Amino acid sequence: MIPSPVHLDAATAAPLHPVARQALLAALDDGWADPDRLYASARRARQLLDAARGAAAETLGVRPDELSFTASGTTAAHSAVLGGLAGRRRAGAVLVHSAIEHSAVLHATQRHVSGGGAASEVPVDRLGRLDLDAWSRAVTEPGVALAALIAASHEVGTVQPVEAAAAACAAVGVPLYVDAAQVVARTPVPAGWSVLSASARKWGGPPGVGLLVVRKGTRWESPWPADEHESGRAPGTVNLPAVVAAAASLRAAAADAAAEATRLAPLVDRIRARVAAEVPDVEVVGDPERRLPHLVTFSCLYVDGEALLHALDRRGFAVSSGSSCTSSTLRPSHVLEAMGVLSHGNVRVSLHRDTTEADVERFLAELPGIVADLRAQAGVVGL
């Protein structure tokens, strides 16, 4: 008998929110036309796009003309980094970033450096917390054009001191870009940033929609070929039905965020405690207090991470291992390496609105045996 599936990888993509599904289907009838044209169907499409932008902006507490829809969260991150650097080229060519940024930010950084720019990486401690003193020193160095800080780690859930980091940036006139993909519609978005990005599929919106927010007064220049769409910030016509669904589900998820955090945080606490107590030679990583309410990561010594994922998948559990966006390279997670913690047999569990207590209990009941079996197959016994 095939076990019933349990999705525990919301940090990559949450199941489609019911509101997103309803909005998507409804928008298919009126959202197919080009909103930049003047005929009737196009005007209706423009109304839908304007309403979606207004709803998303209101949820985030920003102006509608500051918010653009992109083709993905990755595209938004690339635009944020490269556009922020291009807009400040006269100030310098140095990007300051934490050692635990998402791979999308690091790939944009590599592009910047390969083009003659420079980057300054700021370390984190063993819990994944930014070294604020090192950050403050880095942003005061000459030639800094932009700073980038993830709001909360997508791998270990540690919430970063964004507002303190933003204050250090503001003191020297350096704009701060915040990757808010894991906090939007889950926890309050911290203040002090100049550029922000997010991804709809993290809150239960459809894939293929990202958000890029550039505050008024921020020097930002599109890194893409000239295009009139989305105020010149995102090339190409938006996927309007998906955008409508993303905005509707953002509003719904944000309205439920506090209640969901209250429900999910104790389940994460249970996973943290039970895994540490019931699986030998395991390290639960990330800050135990200043963390996201829905995410927990642990590493199991003497276990191959990929083998563990496949074994869990055969039992119906969908989880991630290491860095979700770099796991195909079979390289250790750069986040776990930066923290100096165990990376063998790494598992990230992230919960969502459909996760039940029974799902968590089933996972906890089966995990110790699965780990023990894999260790036995590798000849590791007697732990």
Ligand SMILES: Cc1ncc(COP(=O)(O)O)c(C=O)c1O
The other form holds:
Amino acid sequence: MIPSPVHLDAATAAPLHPVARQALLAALDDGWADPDRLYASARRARQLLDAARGAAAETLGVRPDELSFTASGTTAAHSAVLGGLAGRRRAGAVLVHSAIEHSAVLHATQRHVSGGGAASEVPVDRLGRLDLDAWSRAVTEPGVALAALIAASHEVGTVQPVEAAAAACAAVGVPLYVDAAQVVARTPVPAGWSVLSASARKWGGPPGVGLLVVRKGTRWESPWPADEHESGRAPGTVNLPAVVAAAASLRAAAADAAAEATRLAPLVDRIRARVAAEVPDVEVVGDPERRLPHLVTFSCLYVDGEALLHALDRRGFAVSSGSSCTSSTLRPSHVLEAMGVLSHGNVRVSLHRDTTEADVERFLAELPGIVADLRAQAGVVGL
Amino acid sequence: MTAPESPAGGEPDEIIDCLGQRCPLPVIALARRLPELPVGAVLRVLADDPAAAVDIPAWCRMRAQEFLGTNGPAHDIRRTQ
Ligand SMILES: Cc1ncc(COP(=O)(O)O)c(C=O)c1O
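Coords for the form predicted together with the named molecule, given the form predicted alone:
In what comes next, the whole complex appears, and the chain from above leads the way.
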């Protein structure tokens, strides 16, 4: 019997929220015209775009003209980093960032460094918590143009001390960019940032929509060729139907966020406890308390991460992994590396609004046997 | 790196060659061999999978063995129990 599929990879992409689906279908009919043209269908498109921006801005508690829609969370992160650095060129060329930023931030950092800029990486502890003292020292160094801190780790769920980190930045006049992809529409967005990014597919919006928010008064300069769209922050025509769906589902998901967190956090606690108790030689990673409500990561000793993903997939479970064998670069996740925790046999489970207690129970019932079988096949039992 | 230096600052009692092997194989080889050596012995694992540099120290922590250090692909471990 083919088991029914259970999607446990919301941190990559949550299934489409019903509100997103409804809005997307309606906007396909109403939102195809160019919002910048001067005819009736274009005016309709303009209204939809303005309404989407207004709704998203209201949900995030920012001004509509501070918010731009981008082609993905990745492009929003690239723009945040490179634009934040470009706007503060005169202050210096150093980007301070945590060791556990998303690869989009790290790739933008590499671009900055290969163009002659500099970067200063701040470590985390074994639970994936930012070293605040090192952060405060790093942002106080001369020549810091921008600091980047992920709001909560997309790989291990550890929530970062954003407000304290922001205070350290504010004390020395350094703007802070926060990658909020895993917290928007899940938990309250912390205060103190100047630039923020998010990704719609994490909250059940369609793939290919990101948010970039640049607070008034922030020195930010577009790193892209000149273009008028989205206040000059995100070149190219927006995918309006997807943007409308993203904004509608953002509002819906944010309205349910507290209730969903209350429902999902105990399921994550249950996974943390039961995996540790029922799978031998497993390391459950990330902060057990200051963590995202929907995400948990663990590593199984002596197990090949790719084999584990495939075995889970055969049983209908979709999860992701930070193990090197599952990445295109064949390197272990830089997040697990920075924390100094086991990187092979790694599984990240992330829950969403459709996840039921029964899904979690089935996962917990099947996981120990799946891991035991893989260990038996590899001849590593009793090591 | 010119002449390979010993991460432990001395010569190991034994070397196992896991070059070219992907994780978790080097960790498995370590877990098989270390308990066969006397307490106090130093085992060097040669492993060039980048994950080994993360996973060998993590294994030592989980198994309460002493991780002595890494130099390039050489990872030294002392059996403490
Ligand atoms: C923390 C974080 N930042 C940025 C991104 C990139 O977003 P997107 O997948 O929309 O490009 C993701 C998701 O992959 C993420 O989890």
